[in-house]
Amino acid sequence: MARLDGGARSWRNWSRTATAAAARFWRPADADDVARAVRWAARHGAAVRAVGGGHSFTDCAVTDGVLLNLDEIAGVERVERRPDGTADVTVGAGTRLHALNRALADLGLAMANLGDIDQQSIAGAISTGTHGTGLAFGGLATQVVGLRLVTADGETREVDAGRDPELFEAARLGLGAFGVLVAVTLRAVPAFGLLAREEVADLDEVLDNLDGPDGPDGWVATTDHVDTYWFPHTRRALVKRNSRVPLADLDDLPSLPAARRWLDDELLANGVFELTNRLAAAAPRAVPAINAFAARALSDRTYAAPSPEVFASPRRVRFREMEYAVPREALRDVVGELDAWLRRTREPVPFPVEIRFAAADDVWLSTAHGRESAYVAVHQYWRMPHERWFDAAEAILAGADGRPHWGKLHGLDAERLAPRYPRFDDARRVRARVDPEGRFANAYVDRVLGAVGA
C-alpha cells in the first residue's frame, strides 16, 4: 500500500534556490497510489507536483498542495529487444539516472547520450529538458518512446507516437504540467565506451577549432561529444572531446588509474575547487587571480571507460546555474559579449562558463527544437550573488534568440517564450485539454506556459 500518510513538510532543492511548504508530502509506491493522491487533491482543491532529485534550479516542483516524491516508483519494469540491437526499456519514473545506468549496463545497454550529472530522476530529467552534448545527439527526451502518466482526472494513461501522440509530445518534456509521470520507456542502445581527451587551450584557439575554418572539419562535426569550460577573466578553457568506441576495445585503450581519478575528480575538481570558491566569496576582488590559478592547475589527460563513467562527473560544490540554447552559428558572438561584459565590470565569477552542443530535434518544448544548438551555461557559487551576472548573461543570450533551459534559472515568461517555440501553442492547447482546472499548475509553470485558460 502507498505511504499516503505524510503530513505537511518543507522541501528544498539541491541548489537552495527553491523551497516548498507542502500541505501533504506523499511517497506513492505505484500508479494507483499516484491516482489516489490526484483524486484526493481534486476533492480538496489542492495542486499536485512531483519531485525527484531536486536538481532543477527553478521552483518547478514547488507547491503548497500535494508534493509527491517518486523515489519508490523505480527500477526496470520491462525490456523489449529490437532486431537492430537497441531495446525499449520501461522504468519507474523515480529511477535515478545513476541507478538506471547500472541497470542498463547489466543488460548490455546504455543511454545514447547523457548529461554531466546523474543524480536526477529520469522523470525530472526529461521533463525539464536535460541534455548532454554532441551534434549528432538530442537531449534525453528524444530517447523517450513511451510514457505512463496519471492525468488530472485521476486516470492512468499509456501514451506514445500511436496512442494520444499529442499528449505524448507535450508530456515527454512538459515540466510536469500534463500529469504525473509514473513510467518512462526509453530507446536504449548497445553499451559502448568513450575515449576521452581533455586538454587546456587558449579560448580563441578553442572557438576557432570548434567549427573549424569551413565548419565541417571542426571538433563539433568530427567528434561525438564536445564539452568546453571557459574560466572567466582568463583566456583559458578546458576542452573535453569524447569519441565513442566499442566496449571490447577498452582493454586496449588507456584507462584512468583510481589514484589519478581521485586526484582530479575529487581532490581538485571538488575539494580544492570548494576552497577556491570560498576564498572568492570572502575576497571577490581576487577572483581573476583565483581563476588564473585554477586554469593553470588543470592538466591534460586521455583515458577510456564505459560511457556513463565518462559522461557524468561528481558535482559536490554547490552552485546556481542559468543556461540558454542559442543557434549554433551565434556561439562566438555571445561568448565575445560575455567576455567583454566581464572584463568591463570585473564581476567576480569563479565558476567556468560551459559550452555544449545538440542536434536539432522535433520535441515540442525542446530548447533544440528545429535547430542545431549551442548551449551556454553560466554559473555562480551559491554563497555569492548571482543576479547581476545572470541578468547580464540573459540579456546577451536571449537577445541571440536563445531559449532558456527549463530547469535552470531564467527570467522569461510565456509571452517572451511563445515566439521561440513553433509548437508552443500546441502544448498549451493539450494542457488545457488534459488539465483544464490547472491541477498540476504552480507559479513557475504558469509563468512559463501561461495560466490554463488564459
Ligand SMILES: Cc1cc2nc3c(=O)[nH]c(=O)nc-3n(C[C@H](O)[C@H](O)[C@H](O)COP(=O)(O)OP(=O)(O)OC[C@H]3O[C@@H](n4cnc5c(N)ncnc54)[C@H](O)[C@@H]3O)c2cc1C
Second form
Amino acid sequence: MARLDGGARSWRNWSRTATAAAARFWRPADADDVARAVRWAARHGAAVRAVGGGHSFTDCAVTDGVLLNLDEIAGVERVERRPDGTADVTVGAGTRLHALNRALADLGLAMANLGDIDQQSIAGAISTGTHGTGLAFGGLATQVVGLRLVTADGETREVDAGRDPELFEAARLGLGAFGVLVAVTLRAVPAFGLLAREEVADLDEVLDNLDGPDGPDGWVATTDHVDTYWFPHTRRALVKRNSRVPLADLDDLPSLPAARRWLDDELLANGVFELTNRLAAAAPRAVPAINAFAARALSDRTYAAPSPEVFASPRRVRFREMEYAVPREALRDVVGELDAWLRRTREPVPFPVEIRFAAADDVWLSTAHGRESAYVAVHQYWRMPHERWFDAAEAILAGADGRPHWGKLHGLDAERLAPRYPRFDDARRVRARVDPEGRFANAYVDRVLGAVGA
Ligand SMILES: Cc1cc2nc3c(=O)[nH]c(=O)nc-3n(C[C@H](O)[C@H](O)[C@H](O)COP(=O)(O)OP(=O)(O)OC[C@H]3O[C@@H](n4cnc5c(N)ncnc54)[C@H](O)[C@@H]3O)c2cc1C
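For the form predicted together with the named molecule instead of the form predicted on its own, what are the coordinates?
Let us now look at the entire complex, which starts with that chain.
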C-alpha cells in the first residue's frame, strides 16, 4: 500500500474545462494496488475514477472520491506475433501514446490508425472513443482485442471476445464506468510509412473532391487518411491526404527537413497561431481577416515519414472542442449549415473546423457504431467564449442524427443518446451487473449513461 499514500489533491484537465478536488489522489503501481484502492473506496463509500493524460474536454474523469493516476502502470508486457505479420501487444493501461508508438516501432509494429496528438494514455484514449481519420479504419477501441480491469468487487478480470465478451464490448469504450483498466491488448500491424500531401484549396472544391463527382471515387474512398481543416469566415481549407507506404520506400520519398518541420509545426501551427488567436481575443471583429491571413500563411507540402510522425503533431495552443460523428452522407449539408450560421451571426471563431472520416464498427458505444461516419469538430480558443458557437453547432450536428465524441464538450444526456446507439441498453445492463452500486460513477457518466439502477 506504500504507493497509495497520497492525500487530497486538486486536478484540472488540459483545456481547463474540468477540475476535481479528490479526497485521495493515488498512483498505483500494479493491478493489486488498484484493487486495494477500489476496496478502500468501497469501505469508505467513495467513488473511484482513473485519469490518463487529462486531455478530455468533458468532466469525464472528475471525482471528489479516489482519483487514480496510472502513469506507473505503463510499458509493454507481452507480444504475441501472428502468422499474418500483425501482433497482439499487451501494454499497461497508463502507457502514453507517444511511448506506445516508440515501443511498437522498436518491435517493427505500429497502431493501425491514430488521432492527431499522442499525449493521451491508451486507456483514456479508448475509453472515450478516440479516433483518427480513414474510411477503411475504425477508432482506437477497434484495435483492442483484450482488457484486464479491476471491477467494483475488487476482482481483476481478463476479458476478450471469448471471456465475458459483453463486459469486453462495453469496457473497451466504456468511459471508465465498468472498472479501472490496468492492461490493454492491442492488435498492432507491421510498421508502415505515410506519404503526406497537404494543400490549401477552395472549400467547395474540397467538398466536391472528398466524395468525388460521382460519389464513391473521391479522396475519401481512394486515399487512406483524409483530414480537412476549414477556416470559418473564409472559403479556404487545408486538406491533408496521407497514403500508406511500405517503410522500405521511405528512403526514396521526400522527407521533411527538420528546419521546415519546426517552421510549419512549431512556429506557424503553434507560435504564430497562438499570436493570431490572442489577437482574435482582443479584436474579435478582425477574425475574418485573421482567418484569411492564417489560411494564406499555410503552404503546400509533400513528405513521407513513419506513420506516428505524420499522424500526430504538437498542439500547444489551448482550445475547447466539440465533435460529432454524423452519417457520412450528411456532411455537405451540415457544413453548409455551419457556414450559413457563421455568416449570419459573424460569430468570431478563429479556430478551423476539422472534418475526418471513419469506417463503420461494432463497438457498442462507438460514435461510428454501424455506420460510415464523418466527424465534424468545432473548436474555440480557450480565452474566447465558445458557448454560442458550440450550441449552434450542436443543434445542427445532433439534428443530423449525430453522436457526440464522449471526451469532447456536448450537452446530450442518456435520454437523447440512447436512441442513437443500438446497443445502449446492453451497455447499461452490463454496467448494472458489474457496478451495481455505482462505484465508478460520476456526474458525467450518470448524465450520459444514466444513474445505475435508474
Ligand atoms: C489537443 C487535443 C487533441 C485531441 N485529438 C483527438 C483526436 O485526434 N481524436 C480524438 O478522437 N480525440 C482527440 N482528443 C480527445 C482525447 O483523445 C480524448 O478525450 C481522450 O480520452 C484523452 O485521453 P486521456 O488519456 O487524456 O484521458 P483522460 O481525459 O484522462 O480520461 C478520459 C476518460 O477515460 C477514463 N480513464 C482514463 N484512464 C482509465 C483507466 N485506466 N481505466 C478506466 N478508465 C480510464 C477517465 O476516467 C475518463 O472518463 C484530443 C484532445 C486534445 C486536448
